[in-house]
Amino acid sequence: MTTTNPYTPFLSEIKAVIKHTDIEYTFRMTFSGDAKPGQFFEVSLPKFGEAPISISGIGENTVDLTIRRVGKVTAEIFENYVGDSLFLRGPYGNGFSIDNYIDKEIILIAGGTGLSPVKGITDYFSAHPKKTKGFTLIAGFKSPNDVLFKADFEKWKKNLNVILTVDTPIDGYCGKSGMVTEYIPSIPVKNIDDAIGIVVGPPMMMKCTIDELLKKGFKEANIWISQERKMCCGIGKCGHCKIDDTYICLDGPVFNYTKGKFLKD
C-alpha cells in the first residue's frame, strides 16, 4: 500500500511579484485546488528551511502569498523572481468561510500584515457588494510607508466603506490617523444582534478591538479572529503551535471568539 508523505512539498511557479514596501512583497504562485482566506501554506527552499505564509489572494489557478522579509527563509525567497519556483505545502488550517458572512453587516478590522489573511474576504464582498448588508473595512498601519495593497484599497473604496488609518503620519500625508479602535463607535450598524466582526492583527490590537466591538453590542458568537502563532509542520505533529489541547494549525488559525478567547500563551 502506497501512502503520500504529508511533508512532501510541490513545486509552484512564481507568476508575478508585487512590491508593497521595501520588506513586503506579494508572490503570485501557481496552485490548482481549493483554498480559503485565512488558510496558509508552508513555503520552503532547500537548504534554507520553510515558513508559514497566509493566503492573501485567490485567483484562477493561483494563490497570492504576501511575505515579509524577516529571517533566513524569507530573505532567500526575496531572491526569486517571475518564472522561478518555490516549494509549497498546503493549504493548511480551516480558514474563513465566506458563507458565514453573506447577507450580514460586517465590520472587518485589520492591523498591519493582519490584512493579508482577510484580504480575500474583502476582495469577495468588493466584487459582490449585494451579498452583504453593509461592509466596513478598518485597516491600520504604522505609517503611510507601511501600507499594503494600495491599489486594492482604491478598488475596495468603490463598493465598500473603507477606513485606512496610520499610527504615525508623515509630512504630506492627508489621510486618517489614529488607532483602529477610535473608528469603531461611529460605524452605523442596523442590526447589532446579527452583525459580524472580524479581527486580525497584533495581540494587543486584537484585544482592544474586540473590547470595542463587545462594548458596541456585538455578540461574542458573531466575532471571528485569526489566532496566528508560530507554526512549523502545519499538520499537528510537531506541537509548536499547541495551546492547551488546541493545535492552531489544525483547529485554526481562524476561530470563533467564543473559542478563541481562551487561547492564550
Partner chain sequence: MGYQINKTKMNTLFTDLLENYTIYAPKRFVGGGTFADTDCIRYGEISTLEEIEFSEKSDYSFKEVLLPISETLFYFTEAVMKESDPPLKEAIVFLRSCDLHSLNRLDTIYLKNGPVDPYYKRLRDHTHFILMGCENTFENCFCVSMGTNQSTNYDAYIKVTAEEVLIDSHWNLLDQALANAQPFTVVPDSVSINNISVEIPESIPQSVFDSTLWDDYTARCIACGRCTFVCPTCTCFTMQDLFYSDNGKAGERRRVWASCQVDGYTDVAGGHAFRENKGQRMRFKVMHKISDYKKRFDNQMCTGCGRCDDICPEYISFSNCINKVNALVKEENR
Contents of the next structure:
Amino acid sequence: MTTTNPYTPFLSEIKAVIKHTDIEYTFRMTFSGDAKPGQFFEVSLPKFGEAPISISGIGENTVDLTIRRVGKVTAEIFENYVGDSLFLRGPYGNGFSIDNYIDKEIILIAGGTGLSPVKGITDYFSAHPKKTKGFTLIAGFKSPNDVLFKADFEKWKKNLNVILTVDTPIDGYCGKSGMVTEYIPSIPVKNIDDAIGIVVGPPMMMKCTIDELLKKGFKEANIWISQERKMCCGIGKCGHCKIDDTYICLDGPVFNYTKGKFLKD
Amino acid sequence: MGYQINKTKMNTLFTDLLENYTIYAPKRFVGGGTFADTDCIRYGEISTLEEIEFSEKSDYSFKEVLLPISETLFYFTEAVMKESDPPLKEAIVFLRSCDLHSLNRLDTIYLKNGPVDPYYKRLRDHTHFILMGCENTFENCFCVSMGTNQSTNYDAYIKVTAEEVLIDSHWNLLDQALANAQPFTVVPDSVSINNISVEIPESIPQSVFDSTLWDDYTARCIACGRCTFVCPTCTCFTMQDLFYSDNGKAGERRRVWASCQVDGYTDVAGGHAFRENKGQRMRFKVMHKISDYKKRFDNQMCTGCGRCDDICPEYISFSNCINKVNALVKEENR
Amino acid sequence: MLDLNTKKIKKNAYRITKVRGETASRIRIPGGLLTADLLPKIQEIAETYGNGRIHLTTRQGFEIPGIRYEDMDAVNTLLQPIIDQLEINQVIPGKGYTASGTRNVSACIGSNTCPFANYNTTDFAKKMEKEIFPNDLHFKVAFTGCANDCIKTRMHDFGIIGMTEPQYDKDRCVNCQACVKACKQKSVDALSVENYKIVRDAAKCVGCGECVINCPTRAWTRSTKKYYRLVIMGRTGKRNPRLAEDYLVWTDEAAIIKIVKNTYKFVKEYIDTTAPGGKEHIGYIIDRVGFKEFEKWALDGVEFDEKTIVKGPVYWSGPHYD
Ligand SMILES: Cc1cc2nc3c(=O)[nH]c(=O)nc-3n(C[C@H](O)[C@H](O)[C@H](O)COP(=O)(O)OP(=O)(O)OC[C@H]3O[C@@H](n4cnc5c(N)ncnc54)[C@H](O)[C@@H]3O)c2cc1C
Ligand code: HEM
Ligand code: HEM
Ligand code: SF4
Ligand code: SF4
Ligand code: SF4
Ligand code: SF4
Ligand code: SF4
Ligand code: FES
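So that was the form predicted on its own. Now I'd like the form predicted in complex with the partner chain, please.
The complete assembly is shown below, putting the previous chain first.
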C-alpha cells in the first residue's frame, strides 16, 4: 500500500525554548517545509494525545509554537520537553495570506494567545515596513504577567504603531490598560474603504472588536479572523471542528468576515 | 449475470469464500437488546445463509465494518511508533440499498474531504458489497424521498426464497464460482413507497438556524447519541491516547466513534463548550444531514434509513423534524 | 339453618366474613396477569351470586363478597373455567380451589412491559405456583423484576428480585459514560473509567441493569443466564413486622424453587400444632428453632451457581411489640 499516513507524526528537534510566563513557552522547532502564519501543527505526543498549536513565528528551517499549559497534552509538553524533540504533524489549515494585506493600512487586534497566529504577520511587516501604508498592532492581555513575546514588542515598537494593553494592571505597571476595543476609535485611518482589520482572540473579544471595526467604517470584506474550535484530527475527518458546511481545520482557521460571520456553532 | 442455486450450494459457496473473506451481515443477537429478553440486530461475522437476518432492518448499520467503533491507529513502545495491522482477510458485507448509498457518504468524508484516510481506505478497498433487497418498507424508512431505495453499484445481489437463492453478480469471482449454476434473470427487490416521506427545502435560510423550532428539543433530547451511533452516514470520531497501566512505557492511540449529540463533543481546554444546548445540537445534526453536507458535496448526507427514528428513546423523530423545517421554510418564502 | 364446617370452607378459598350468612370467594391470579376474557366470568359470579362488587386484593387476586354459603357449589362450577385457564393445580375438578394457605404467588409486571425488569416475573411466578400450590401452609411468595421492588417482595416470606450480570464489550464502548452516570445516579456507583474504558466493581454491582439500559452502543448487554436475589422472611402483623433480608445473591431459578419447597418440609416438621387454628407463620418458626436449623432443611440437595453468594446467617430487625 502506498498511501502515506497523514496521522503519522514526524520528529522535530526543539532548537530553543523561550519562556514568556510560567505557563506559556515558545518552542522553536525544526521544520523545513512551507508554512504560513495562522496555520497550525498537531503536536502529537504518543500515549498522551494531540493538540493543535498555531505557528507563532517562521524562521530559516524552524517554526515557533507558543504553547499555553492548560490540560493533559500541553502539561506533558511542559513537563517532558527536555527530551529535546516533539512529534508533530502538519502544517494544517489555510493560514493568513500576507499578499492580501500588502500596500494597505492594517489594524491587527489580538487577545492573549490569539497573538500567536498573527505574530508572523507582524514580524513580516516589521521586517518590510515599506510594504504597508500603516500598521497598528493592538494587543491585549489579562494582566502584565500574561504578556507574551516581550522582546518582540520592543522590536516592533521601532517601526510599527504598537498598543499593548492589559485588562487589569498591577502595582508597578506603567503601560496602557483597558480593553483592546477602547483603542480602535482613535487609530487614524486614511482610506477606510481599503483598510484591513485582522482580529484573533477569545470569542467574546472577537465579537466586540469586529463590532467596533464595523462601527468605524471597515468593510466586512476587509476584516479577517481566525477561529479556534475543538479539533481531533486536523484533516477533515473527525467532524469536531465543523460549523455549517465548513471544516475549520481544512477551510480555516482563517476566514474573511463575510464568510466567518455566518459560522454558527 | 443472474443465477439460481439451492441453499446448500450457497452455503458451500460461503464456506469456500471464508477461506479468503470474512463475511459480515446483519445478525440477530438473541437477548442482546436493551431490555430483558429483547434481541439486537447488528452486524457480526457469519458463515451460513441462515445466520443472516433478512426479515428485519438492523438496529445498527454496516458502518462498523469499515469504521470500527474503537480502532487502534498506532501502537507505541518506548522507542517505536507502529501503525496497526490491517486485517488479514478481505471482507464481504451484506447491506440494503439505503446503506449502499450511505457508503458513498463515508467515502466522501474519508477519501475526499482532506487527505485520504489510510485506515478507512485499507478496509474499503478490500470490501465487497452484497445487496439485500427490500420487498416492503420498514416502519420509519424514507429512502424513496431520499432517492436511495434502489442501487446498482453492488458486487452482488442475493435474495433467499423459500427454496432457492437468487443471485445477480457483478463480481468475477462469483461468476466463476457459479459458472455451472442455472442462469436466471434476477432484478433486486426495492420499495417504491414508504410510510414516511420527507420534503427537504432546496436552501435553508439563516433564519431557520435561529428559529424557536429547536427549543422543543432542548428539554426532550437526553443527549444519548443513539441517533448518530446507529446512523450509517455519521462519521465523527474522537482520538484516545493511553498507556497500558502495567508499566507506562507501552501504549496506543485509537479513535472511537463520537457524536455531536453527546456531552464533550465541542468541549475545549478550560471547560468551554461551543454547543451546550441540546436543541442546538439537534439543529446542528439536522442541518448537517439535510443542508451542510449538501452545500459541500452536492448530495444529501441522510439516506433515509430511519434508524435514528427507530432508536430514539425519547421518541424524537428526525424525519418529522425535516418536515417541520420544510414547513418553516415554506412559511418564510411566502 | 346453616350448619357449616368453617375450616373446610376456608380451605376452599372462601372467607368467614363479618356478615352472617355471607362468604367471599377468592380467585387467585398467579403472576398477577390474566387475559381479559376472564373478566366477564368473574363479573358473572359477582352479579349472579355476589353483591355485584369485586375487591382487588393486595396480592393480586379478586375477592367476590356477598355470596350466600348455599351458593358455594354453584360458584365453584363457575370458577372452573377460570381455574382451568390459569392452569391452577386442583385435586377435584369442579370443586373450586383445593387450598388457600399458600397464597397467590404475585409478581410485578416484569419484562412483559417494564423497561427495568431483568426477567419475566409472571412466567417465574406461574412456575412457582405450579410447584407449591395447593398447600395449606401459609406461604407468601412474590416476584419482582428489579431492585425497585414494585411488588414489595421484602414484605414476603420469599421475595425474588431480578438481576443481570452486565457483560462488557470494550470494543463497542465509545466512552460516553452514560453507564457511569446511570449507575452513580440511579444505582450504587459501581462503575469507573480507566484508560477510556469502563471498569465494573463486581463486589458492589447489584445487577440492576441500568448500565445495559443506558448504553447507546450495546457495549453493555445482559448475561444469558438470569440471576436473582432471594430475600426471606419479611412480614407484617401484630408482634414483629419486618422487612425480608438478603439470603442469596446471584442465585438461580432451580435453587430458589428447591429452597421454597424444602421450607414446606421444614414447616411441617416444626409447626406448633397447638397455635390458634394450628397456624404458625414460617418466620416465627425460624425465630423459635433458629436460623441454622432452617438453613439445614432449606439447603437440602440445593446446588448453587458458582456466582451465588450466601448471606447467612440472616438477622432481621423491625419493631418488637411483644
Ligand atoms: C487552530 C487552533 C490553534 C491553536 N493554537 C494554539 C496556540 O498557538 N497555543 C496554544 O497554547 N493553544 C492553541 N490552541 C488551543 C490548544 O489546541 C488547546 O489548548 C489544547 O488542545 C489543549 O490540549 P490539552 O490536552 O492540554 O488539554 P485538555 O483539556 O486535556 O484537552 C483534551 C483534548 O481536547 C481537545 N482540545 C481541548 N482544547 C482545545 C482547543 N482549544 N482547541 C482544539 N482542541 C482542543 C484536544 O483534542 C485535546 O487533546 C489552538 C487551537 C486550535 C483549534
Ligand atoms: C387464619 C389465618 C389467615 C387468614 C385466613 C389470612 C387471610 C388473608 C387473606 C385472604 C389475605 C388477602 C390475600 C390475597 O390478596 O390473596 C391476606 C393478606 C395478608 N395476610 Fe393474611 N391471613 C392469615 C394469617 C396471616 C398471618 C399469620 C400473617 C402474618 C404473619 C398474615 C399477613 C398477611 C398480610 C401481610 C397480608 C397482605 C398481603 C401482603 O402484602 O402480603 N396473614 N391474609
Ligand atoms: C418509569 C418509571 C416507573 C413507572 C412507569 C412506574 C409505574 C408503576 C405502575 C404503573 C405501578 C402500578 C401501580 C398500581 O398498582 O396501581 C407501580 C407501582 C409501584 N412502583 Fe413504580 N413505576 C416506575 C418507577 C418506580 C420506581 C423507580 C420505584 C421504586 C424505587 C417504583 C416503586 C413502585 C412500587 C413500590 C409500586 C407498588 C405500588 C403500590 O403499592 O401501590 N416504581 N409503578
Ligand atoms: S439521519 Fe437517520 S435516517 Fe438519515 S441516514 Fe442517519 S440514521 Fe438514517
Ligand atoms: S450528525 Fe453529528 S455525529 Fe453525525 S456526522 Fe454530523 S456532526 Fe458527526
Ligand atoms: S435525539 Fe434521541 S437518540 Fe438522539 S441524542 Fe437525543 S435522545 Fe438520544
Ligand atoms: S448492573 Fe446496575 S449496579 Fe451493576 S454496574 Fe450496571 S448499573 Fe451499576
Ligand atoms: S454507556 Fe456504553 S458506550 Fe457509553 S461509556 Fe458506558 S459502556 Fe461505553
Ligand atoms: S479537526 Fe477533525 S475534522 Fe477538523
